[in-house]
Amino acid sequence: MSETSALAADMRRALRAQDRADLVVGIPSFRNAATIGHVTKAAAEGLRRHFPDKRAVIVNADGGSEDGTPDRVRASADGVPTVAGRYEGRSGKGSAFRAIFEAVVLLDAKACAVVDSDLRSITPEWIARLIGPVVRGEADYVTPLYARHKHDGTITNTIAYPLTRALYGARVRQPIGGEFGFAAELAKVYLGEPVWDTDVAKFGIDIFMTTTALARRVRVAQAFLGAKIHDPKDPGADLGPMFTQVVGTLLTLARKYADIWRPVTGSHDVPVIGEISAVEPEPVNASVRVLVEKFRAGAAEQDKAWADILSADTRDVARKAAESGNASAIGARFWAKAVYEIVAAAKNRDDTEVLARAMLPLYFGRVAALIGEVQGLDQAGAERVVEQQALAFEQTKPYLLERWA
């Protein structure tokens, strides 16, 4: 393990007494004791139903829980080895993975599924789909694929999904959803990679682990998990800082697979694991006029970012649009293309910070355009919309390779 390994040196010694291990079940956390429980005991009853001639190892990364939360891992395990507690390095979700993912090879494991600390509707058949299809050499990463509340996801849904689709041509649905299985040999090529003191420590790991998997044009899966019921975030109040992670690093891997990515034209479906049931998420709180107004003061306090970044009609339009409130001018094509100037300001900065905070304000006012768009609808009117828009991405790609060129 390098000197900059975020295993403590107590989740070390920990590891190193255990047998090898064929299997690693990961989750991070931070203050997740009244629901940590319940996550690692449906992992543990999921590796003994499904995997019961294997040898498994539940390893909780934690950020410096003082509620217990390490403790409510060891009670719940049910007999399967555990070991847990706090990892080194900066603080954030990108460094708990690295520290399972260092766990993964200390213990030479074969596979790897990690799940979010927070999840009430996780059951051990998730973990049989994440994994599974890894240790039955039909996939190398899987990613997650539940019914969430047309309300919920709206990171996912307005840009982390339609720009890795039209990027990359897989249709991968929920490419930062939290839970993920993949290979052994994945972990190592993450811990390769110089990102530990970048967003990617922080909510950038997903959307670095599936890009990553995309680029390398590993086999992909996606395991249909049902309804997804965590800890929902009202996408107006809580999600800036998540959103210039994620972006950020969506950002800085462009630039880097730029060779990759400008070839692909359309897009191709990715296999998905498990039979795909009708299911109703419970409903997730967003508020417009919080919206709104973050897209109004947010397009005044980067207009100057703006001005540099962004051309002259988009810049306009979104303009007008924070000034009257009229969010609805944020639609899906209008979006696509100021999200690809963005991108291709990309190319020649390194600031990417700076260009996903330009781009903020405009979330905010496409999610708050989107909410309108799908008012009325149920769960698959609304899934159509979003597949709609990231169509718009596809057709509007050409538009960022002038602007890359």
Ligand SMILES: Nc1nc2c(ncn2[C@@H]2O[C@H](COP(=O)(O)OP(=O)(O)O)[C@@H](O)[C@H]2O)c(=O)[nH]1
Given for the second form:
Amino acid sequence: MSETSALAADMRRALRAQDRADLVVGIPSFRNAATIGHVTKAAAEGLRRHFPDKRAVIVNADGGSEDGTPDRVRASADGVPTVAGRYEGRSGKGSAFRAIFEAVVLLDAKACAVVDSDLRSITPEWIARLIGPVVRGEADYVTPLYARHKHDGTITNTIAYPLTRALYGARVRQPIGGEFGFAAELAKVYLGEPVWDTDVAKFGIDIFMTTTALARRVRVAQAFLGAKIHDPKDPGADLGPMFTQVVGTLLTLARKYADIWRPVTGSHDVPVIGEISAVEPEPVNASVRVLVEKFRAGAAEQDKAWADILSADTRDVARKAAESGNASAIGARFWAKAVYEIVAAAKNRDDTEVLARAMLPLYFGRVAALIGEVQGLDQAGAERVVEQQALAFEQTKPYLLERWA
Ligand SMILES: Nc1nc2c(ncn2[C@@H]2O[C@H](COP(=O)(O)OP(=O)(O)O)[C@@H](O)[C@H]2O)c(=O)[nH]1
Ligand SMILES: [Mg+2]
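Hand over the structure of the form predicted in complex with the ligand; the form predicted alone is what we had up.
The next block holds the full complex; its first chain is the one shown before.
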């Protein structure tokens, strides 16, 4: 049974007790007491400095932290009205966002920004750049653009960015960055979609928001935010569940929006808000040894699934690369083809999570290969490698269309 609301009674009451608002800043959290105070302070200061004439409310939707996370928000809001509490329903970031969308509607707000609670590098300017374009009527959906260390954002770099770009034709560099700005109408669209029992309630939320915005052809802009510094995750150690949630959602949506992406060829730039400047992000660790081991173990585990999903050629190359521990065989073109075989398999299947799990070992292999490809390169050099890979996805798209048909 699907919950009809993610807002618990006490949060709903607290929101009703507020006057209506123009702007909402939403902060999802789960055990972020150490960092959320700084995020709240930056949000409050951004609202005060950049939108002095607007009425704003900060909404913290928490997953039941025992470390006092919502208290830190209340204590750090510097006089900006704040509603902080626990959301209802499945635990996950997406349920927290659902509660925030509902708060936007209840407060009759016009625009909202959401920011992660583990951010160290957020400044008041982020709020201006995320909500400003929506307030000024220049965009309906704003994605972040930041400098990330070359080993951070591996799900973004290997699949979310290149696949979203090739499917929907928009060069949204951080489709799952976590920080977004959007118009209230879009929040209503999100609430109306029948996704809240799926991985969208978890880490599928970001790709759901971006894909829905692109498929509906709303006006999208990217906000340059400098460097993203947050609690880092090692791609080998931490990212398996997040990968299947993001990719499972991506595949489900590819199925739903096939009529929209099939005619799209090439891609176009998405406007950037704010001056892009060079910034040095903090290094993120990635263990190639762990990645290659996960590639090997996952390949053995998924061998039967691969037989159903992948072409004989692709399976053969992937198997040999995994068995010999030679991840460099998972180059950009090969990776694009393998991804497309899995996307095409989603045409006639509901179990996209199974398909995402079949892709996971290949992703570990691809990340290991990519770490090799960007070795010794600076930020700009690594960025060029990611762009080359995105081009490979665009150029290989006819293969997807062929397999889809
Ligand atoms: N409410 C809630 N928030 C979550 C949950 N999982 C993650 N978040 C929040 O979602 C944001 C992004 O999560 P994070 O782990 O930093 O993911 P990443 O930065 O994408 O690797 C943070 O603000 C988290 O506190 C959850 O289960 N419930
Ligand atoms: Mg984070």
